[in-house]
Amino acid sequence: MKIRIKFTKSGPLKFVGHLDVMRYFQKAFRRAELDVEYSQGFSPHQLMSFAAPLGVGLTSDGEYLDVSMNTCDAPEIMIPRINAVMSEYIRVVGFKVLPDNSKNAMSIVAGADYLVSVKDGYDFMDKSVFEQKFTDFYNQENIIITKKTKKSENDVNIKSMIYHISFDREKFQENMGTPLTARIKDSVADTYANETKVYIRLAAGSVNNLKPELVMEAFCRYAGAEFEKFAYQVHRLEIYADLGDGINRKLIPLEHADSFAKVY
C-alpha cells in the first residue's frame, strides 16, 4: 500500500542535506520496526521517495514522502509510533494511505509556499519600506533575472511563475484558497524582532520550479540593496499538486489530493 507522510524540519537539522535526511527515515523506520516493502535484487532498499527535496539551510512545516508499506495501523497510531524514533527537530505531522492509482508525490509537485524573513542584526531597509518596495517589484509587468548554468547564462521572466505575495499570513492563505484544514497555526519557523518578512507563492516541480532565493536576489537588484544570501531564512509551509484543468491552476496540498489519476 502506498502512505503519504508529511514532516516538519526545524532548527540544527535545517543543515542536514537531502540525501541525509532520506537515510534518517530509513533508519527511524527500521527503529520503529515498520513493515516498510523492499525492492527485490541483490541490494534491497526501502521504497521511498520524497515530493521536493529541501535546500540546506532551510527549515519547513509541510515536506512530504512517500513510502509503500505491506501493512499498517491507523494515522493515530502510526505518526506517535514514528515520532517516539525520531528527533525533536523533525516531527510527523501527516499519515495517508493512498489510493493504489496514485502518482507518487514527486512527479506531481506544482507549488510551494515560503516564508522570507529578514534576520536579525542585518543593515537592511525597515518593515514598511520592504512590503512598499515587494509589492511594486511584484507588480512588474516583467521579473527579468539571469539563470547561470554550467554552460551557459539564459535570461528568464519569472513572472508568471510568482503566484502570490502577502505580508500577513492569513490574508495569504485565505486570498489564495488554502482548505482551513491545510492552513499552519503552530509553525516551526524562526521569528525575528524586526518582523520584516513576505509570504510567496511560487511554481514548484521538474516543469516549472522557482527557487525564493532567486526572487530574493531580484528583488534586491530592483530596489536598488546588495543582496545578502545570509540575511534570509526561507521557511516552506507547505507543497501542492495542481488539480486545474490545465488552463485554470487548482493547487491543493498533498496531503489533501488523494488521487491523481483522473487528473494525469
Given for the second form:
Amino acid sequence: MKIRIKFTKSGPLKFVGHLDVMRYFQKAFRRAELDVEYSQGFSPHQLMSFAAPLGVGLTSDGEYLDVSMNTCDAPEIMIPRINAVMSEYIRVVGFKVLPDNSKNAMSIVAGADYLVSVKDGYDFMDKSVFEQKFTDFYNQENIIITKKTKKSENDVNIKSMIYHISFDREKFQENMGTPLTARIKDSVADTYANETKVYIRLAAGSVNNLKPELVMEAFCRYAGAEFEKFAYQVHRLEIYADLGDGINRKLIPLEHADSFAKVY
Amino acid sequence: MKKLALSDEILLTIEKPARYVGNEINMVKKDLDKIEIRFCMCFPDVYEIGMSHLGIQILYDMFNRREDTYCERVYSPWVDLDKILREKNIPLFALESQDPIKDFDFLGVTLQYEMCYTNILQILDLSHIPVLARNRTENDPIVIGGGPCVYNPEPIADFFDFFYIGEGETVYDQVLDAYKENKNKGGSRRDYLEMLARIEGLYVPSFYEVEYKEDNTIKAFYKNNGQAKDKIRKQVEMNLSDTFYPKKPLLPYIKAIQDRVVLEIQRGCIRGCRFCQAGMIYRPVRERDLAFLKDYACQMLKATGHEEISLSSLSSSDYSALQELVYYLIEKFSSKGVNISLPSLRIDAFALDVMSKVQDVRKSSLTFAPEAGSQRLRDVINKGLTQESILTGARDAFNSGWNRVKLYFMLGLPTEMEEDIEGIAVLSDKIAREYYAIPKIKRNGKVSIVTSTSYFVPKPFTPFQWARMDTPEEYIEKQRFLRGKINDQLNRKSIKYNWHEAEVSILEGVFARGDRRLGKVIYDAYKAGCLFDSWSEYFKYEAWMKAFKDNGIDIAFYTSRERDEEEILPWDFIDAGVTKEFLWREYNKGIQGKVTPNCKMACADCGAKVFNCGICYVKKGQEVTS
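Alternate state requested, the form predicted in complex with the partner chain (shown: the form predicted alone):
The next block holds the full complex; its first chain is the one shown before.
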C-alpha cells in the first residue's frame, strides 16, 4: 500500500542535502522496522519517492515522501514509532495511507508556501519599508527576470507564478482559504530579531517552478538594493497539489490530496 | 539548538557542510555542567574516512560510558574550510558541542597510516594548540597518539605529550583517573606525565633522549626521568568477548567510505606473513565468541539501519566458527535486504557458496593476494598460498559464473629476482587460461583480470624490519619489466595492470622506520603547504624533498639500507610481545626460503605468549589448510 509521510527538517540538518535525506529515511525505516516493500532483484531498494527536493540551507515544516509498505498500523502508532529512531531535526508529522490509484507526490506538486526571513546582520531596510516596497514589487503588472541556462539567457515573466504574498502568517492562510492549523506555533522555522519577513506562495513542480531565491533577487533589483545571497533564510511551509478544474486553481496540501482525480 | 561553530555563510560556501555540523544518529549528548573530563577524539583525515574507522567508534563508546567524561570528535577540515579557518582565525572545534578543541582536557589522535602526519599538525595548528609538545602550557590539552603507527612513534615524537601503545580497551580508565587525581591535588602537566609514565603501555617521549653515531645510526636511547620505564609493553585486551564494543555506532548523514556495520570477529592473524605488520603487532590471535557476535550483529543493524554488515578481521577464513556465523546472518537478515560482506576471505567451496548467496555474481569479483609471483618468493614471505589453490579457486568460481578476478602483488620484496616478477605475469595468464578452458556455453563473456602491484615498504616489528627497500629507480624498472612480461602473455588483452606510484611509498618507507630527526622535516613540509598527503591531488613531492634537503637528511639512510642485527632500532624500546630474536630468526629463515607453520599448526615461539591469552593457549596441530 502507498503511504504518504509528511516531515519537517530544521536546525543543523538544513546542511544535509536531498540525496542524503533519502538515504537517511531508508535507514530510519529499517531502524523502526517498518514493513517496507522492496524492489525485486539482487540489490533490492525501498520503493520510495520524494515530492520535491529541498535545497541545502533551507528548512521546512512540510516535506513529503511516498513509500510502499506491505503492512502498517494506524498513524497514531506509526508516527511515534518512526520518530523514536529519528534525529530531533527531522521529524515525521503526518502518516497517511493512500488509495491504491493515487498518483505519487512528485507528479502532482503544483505549488509551495515559503517563509523568507531576513537574517540578523543583513537587515538592509526597515521592516515597514521592506513590507511597503515588497507590496509595490508584487503589485507590478509584470515581473521580468532573466533566467540563465548553460546555452542562453531568457527573459521570463514570473508574475503569474507568484500566487500570493503576505507579511503575517494568519492572514496569509486566511486569504488563501487554507485551514489554520495549530502548526504555526509548532513551526521549526528559525526566528530572527529583526522580524523582517515575507510569506509567499509560488508555483512549484514540473510544469512551472519558481525558487524563492529568484523572487528575492528580483525584489532587490526592484528596490535598488544589492542582492546578498546569504541574507535570507528560506523555510518551506507546505507543498500543494492542484485539485482545481484547470481554469481555477485549487491548491490542497499534499497530505490531503490523496485521491487525485481531476473534476471538470 | 546549540549554535554551530561555523556561520551559515561559511557552511553554504564549502563542500559537504554536513561534515562539520555533528548531530548524527547515535551521537552522544551530555550536560557539560556534569562533566569533569572533556576528551576530543581525532581521526586526522577527512570526515567520510574518519567516520568509517571502527577503532574510534569503540573508544567513543568506551569513554562515554564514563559519567565524568564527554568524548567528542574532530576530523581534518577539508582544504576549503582549512583556508577559511586560517583567514578568519576560527579555532577548530569538536562536532558534538561545537566548542574549540583548545578548551578540552585531551586530544587523542589515531595514527592509522604514515601519510597522515602533516594532517596532525594541521589539527593542532588550527586548534591553536602549540604544535611542539614542549611549547604547550598548563592550559593546553594533553595530546595523545594511538593506533598502529605508534609502533614507531619516533618521527612524530615532538608533537605528542604521550603515546598509548597497543589496544585502547585496557588502561584508559587509569589515564583519566590519574588526570582527575592530579588536577585535584593541583599537580602540573609534568606531574601528570610522570604519573602516566608509571602506567603500563604509555610512552612519554620527552622523558627519553637519543644519541646518534657518526654514521647516523642510534648510539644510545636513554631515560632522562626517573619515573620512566626502560621498555613500554604494548596493551592487549585479553578477553574480546567481554569488553567494549559499540552497540549503537554513529551513523553519518553523508555517505562514509564504510557505509555498513563493521563487526570485528577476531583480532590478530595466525598466518605470520613476514612483510605484514598487523600480523605481528596484533598477536596473539583472539577470537570473539559466536554468541557475542550474533548478539552484536543484531543490535548494531537495528541501531543503524544499515543495509550491509562486514565481518572484519585480518583473515576471516581462520575464524573457527565462520560458517556458523555467516549462515546465521544469511538466514536471519538476507530476507531483510541486508548484504553480508566478507573481506579477506580465502576462495574455497564455502566462500563461493556464501558469495553466490549474498552477492550478484555478475557484478562481483574474486580477490586473491598472492603478494609474490613465484612459489619461491611466496615461501620467503611466508605467504601460504599456492598456485594450485589459486587456480582451483578460480576454476570453481568461473564454473559458478564469475568472470572477474583481482590479484594483488608487491614489488621489491627481499631476494626478489626477475623470475619472480615474471611469475606475476605468468600467474595472471594462467588464471585467464583457466577461464577459457571451461566450455564456451558456461562462460559469462570475457574474463577480466586486474593485476596490481604495490611497492614493498619494510615495517617495524616485522621480520623484514632490517631489510632494504628498493630505490624508486629500481622499483620503476621492475614495473616496466613486468609490464613488458604481461604484454608477452597469450591473454594479455584480458589482463589490466595497475601499479602504485613510487613517491608516496618512499615517504611511507622513511617514516615507517624513521627516527626523531624526522620531526623537523614533517614540520617544515607542513609549513611549506603539505597536507592530505595520501590524496594524490594534494601530494607535494617536491616540497617534501626540499624539507629533507633543508634539514640535511638523506632518505636512502632510512629506506635503501639493510640494517645489521646489532643496530639499535628507533622502536626497540617497545615490547610488542614478539621478540627481536624471533623476528631475526624469521628474517633469516625467510632469506633461505623456509616457511614457518601458522599458529594453529605449531607455536613458533614468537613471544606473544606473555599476554596469557588467545591462540597461545589453544591446543596445537589442528587441521588447517593454507
